[in-house]
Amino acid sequence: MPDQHLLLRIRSGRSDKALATLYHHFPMVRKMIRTNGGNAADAEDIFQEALILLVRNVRQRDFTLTAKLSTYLYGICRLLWKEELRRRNRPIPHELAHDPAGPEAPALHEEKEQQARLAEKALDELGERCRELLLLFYHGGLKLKDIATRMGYSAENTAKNQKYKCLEAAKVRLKQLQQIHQTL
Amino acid sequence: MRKELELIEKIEAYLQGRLSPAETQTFEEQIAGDPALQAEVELQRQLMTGIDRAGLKEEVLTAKKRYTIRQRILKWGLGGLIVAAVIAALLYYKHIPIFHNATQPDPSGTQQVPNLPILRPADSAAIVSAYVDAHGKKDSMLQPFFLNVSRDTVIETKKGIVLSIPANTFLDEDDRAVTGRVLLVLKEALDPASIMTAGLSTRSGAQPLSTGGMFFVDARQGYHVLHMDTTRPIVVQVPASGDQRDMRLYKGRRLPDSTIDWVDPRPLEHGLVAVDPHLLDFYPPHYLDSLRKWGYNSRDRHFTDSLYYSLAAGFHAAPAQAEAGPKDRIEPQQDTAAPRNDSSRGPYYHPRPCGIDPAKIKTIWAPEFKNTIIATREFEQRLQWLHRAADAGKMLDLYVTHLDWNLSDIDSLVATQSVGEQKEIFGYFARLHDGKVNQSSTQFRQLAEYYTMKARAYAAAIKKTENDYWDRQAYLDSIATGKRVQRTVEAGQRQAKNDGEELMVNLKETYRQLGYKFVPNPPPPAFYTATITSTGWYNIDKAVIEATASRTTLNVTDPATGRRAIIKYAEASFLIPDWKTYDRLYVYLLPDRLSSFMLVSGADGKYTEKLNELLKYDLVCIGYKGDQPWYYHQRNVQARSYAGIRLNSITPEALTRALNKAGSLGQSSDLQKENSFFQFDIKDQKRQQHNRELEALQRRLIAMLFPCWITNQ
């Protein structure tokens, strides 16, 4: 699928294809990851990461692709090991240390992306019902009436309420990983 | 709805834009004033973009098992897909490669597989479903995987037991090679559930044995039972858990009464599995660490290789002796104890093979030592013993050409060579038993042969890299002297001008005051001798010379005419108060009427000079720091004390500047040529400083890396 494709699935919350395309090149940054220090579940992590760290720039209004979109991918790919490798205490192999920052290198938002992970852990601990309905309604897009059905509530207000609920109880969550997060 | 909920549901609205603009500005406002409302708001938006991320993940994570079932598909076909997805996997038991058919007895009198399948023609899917166990049930144990076995394959089970199966390894009855499609069926148990399931023994003999899991290996085609090339062994790797040095291999023997005693014990080897050579440490110990507490920069990677290299040098033609090849590859090089000869440059000699020649290092820490146990982080930890070990050259060259070893074998090589505390050491290595790192022989010839000639090459490109450097240093030394000394006759001149040039301007002065005309004596054409005996002109001329010299004040009376002339000299002094702040600082007179500057000389930044009164002086200060100039000038200066003399910062063109301004012509000249030897010196000294400390450095390290060699300095 043309990069192009890619994009325009992304950006339309069509994602899911584009992911299976782009994971064929898992093998390429596995590879890397492995040469450079780490395993195949080291590769795994990077490799997921990367990608949601790509669908998410993507959909920023102001992304521009200025290299194949495998290029792109395998330039987050590095910088997120190169980031674990410093995180580890590691030696930055030389390979990764002489990274030409070209147009092509991503920007790491990492303390966005704390922020984001922990909203996801407060989000997993929400219980599975509550993780599904939120994703459901926020991320899946669907309606509440759909969610209502699928799910058992007994009314489409039902499920509102419930939603709002455990917005809460996530809104909750969240504030005191972050308080612990930033005891740490 | 409670009032919490609203407030959630009116940030989500604002959040997700479905505000009308006048709420939007409303509720933007109200965020503004409240700093609680503005938390609340941040907190939701984070939380929506932790949904986001959570919800990617999933498409994520199921893009994952789409490849993940793309690729199998890919590997082993349909069938096999179904195959594995629909079989669960389970073992049997320990036991490398056996292939003898149930329905045939053993020659020991033993049955080797329990359950095994009763064979059902056919070489599909078909035959999958047609194994069945000794009392005709299909085996849910088994995992079946259909090989091309022309070619190198690599296969994992479900519990992770991955089998490495070289081509061409699977012979028929007849000891040939077969070729196509082969079934290979594999049991495995891992944990105790399985191996209590499957009904399986942990005892050898009456001795109950600790096991860290069982396997079961067939390969058929068609109906043929085929077996193993012994000289193609399939390398087994099981999932380790805890720590497995004391693990060994056992086989399976059924016995009658169809249990299983397992026997023939035998070490298990342990792959090794190479890294980015980037990621090790071959220094010798305590290297980095001590560069780090001496204040280097031990992360200084070209540095920190550039300067422990450096010491190869003193290995005077250590890897030359590594003539022996691959054949005689037990006796490998030594590292030779002569000392250095006269021409190499440096205070060390050893007196026997101490530490490891940096040539050698130099040579493994290579990529093309990538993917040979050199490579690993247990060479890596083997090294660190070799830096200090007795003959450590030579026991590294153990290691090096026999790559195509087992680690533990080299290590059992290097134990029976040392005695005491190193033999224990690299006994306890050989215990591990830590196996090799596949790679073809040929590669492994290749590359002992490259060691030898590497780092042949690289001692020499060291030692004359080296001998280079301190061969320029010398020459750049003997043009420093020359500057030198160069800068102290030009002074002693300058200065034997000035005075004699100042004599002239007091005779001059003298003799007008006694009422005469001076006539400067030109140089005569011969020279009489003849004796004086009264005095007159003689002494006139001897006082003004006397008072020039020691810059003493003239006053001296005509005896013939009774007339006196004096010419005063008084002292001018000059005080730099940040004296100390300047690494070097000189300060000049110029007299108008001589035609080369004088050096006013002092100490702690204060500096005198007697003046002469028929002369105009300026002063001219140049400062250092580091490389920076600074520069003052003052004209006409007067015979008095000049306190608090600040110089100020000026670019090295400026001064160039100033300076031809300065004076007159000569004197400006002389002060260029006086500033160009600073700008020289400042440089020269830096070199001879990291010199300096660069041979203390070195003398440092290789009292602590190679405490054998002696010095004699």
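We call the rigid core the largest set of C-alpha positions that still match within 1.5 Å between the two forms. If you're wondering where the values come from, they're calculated on a predicted model, not measured in any experiment. Numbering follows the first chain given and starts at 1. Compared with the form predicted on its own:
- A movement of the C-alpha atom of residue 67 falling short of 2 angstroms is seen between the two forms when the two forms are aligned on their rigid core.
- Core-superposed comparison between the two forms: CA of residue 176 displaced by 2 Å or more.
- With the core held fixed, residue 19 shows a CA shift below 2 Å between the two forms.
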Given for the second form:
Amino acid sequence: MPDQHLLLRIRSGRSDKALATLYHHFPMVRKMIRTNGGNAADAEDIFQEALILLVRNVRQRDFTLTAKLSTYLYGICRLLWKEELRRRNRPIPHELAHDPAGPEAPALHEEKEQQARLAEKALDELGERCRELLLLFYHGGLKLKDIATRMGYSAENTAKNQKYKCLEAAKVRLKQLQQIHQTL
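Alongside the form predicted in complex with its partner chain that was just displayed, please also present the structure of the form predicted on its own.
Keep in mind that what follows is only the chain, not its partners or any molecules around it.
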């Protein structure tokens, strides 16, 4: 079941199937907790608490999912386990204590991937000439003078103006795609 369907089910109070789907991620959480000083019962408790928090968060009006739901759930579990270790006055394992990107790293990575996919889609939706011009300039490293010659423009300034128009069109389309993605 796609994440957006899961979110809709949770928001509408019909979370039974959504939670059953999310339970497929329990083994990953159990492994993380057992690797970091816990046992199977700890993993079950943390996972249950994380599901409760996830449902509560999803039902808030201002909630926006910026990563996969499984990544979000894993992040909650990770933070809860870290808090539990502190509460028990137990040392925080290196894996949990020294995450250089912080606990949001999986979500940030997913967000960057999503932004790259949206940018690629925006570029793909440009006309063939715009896409070619931008790829030659940014990816191919060609100078505008060479692009003008290669693409049959009358002058370097024409290529420069066309590059600006194409880049602006790509930015507008990217912004539209980002807005569509945020509303989903």
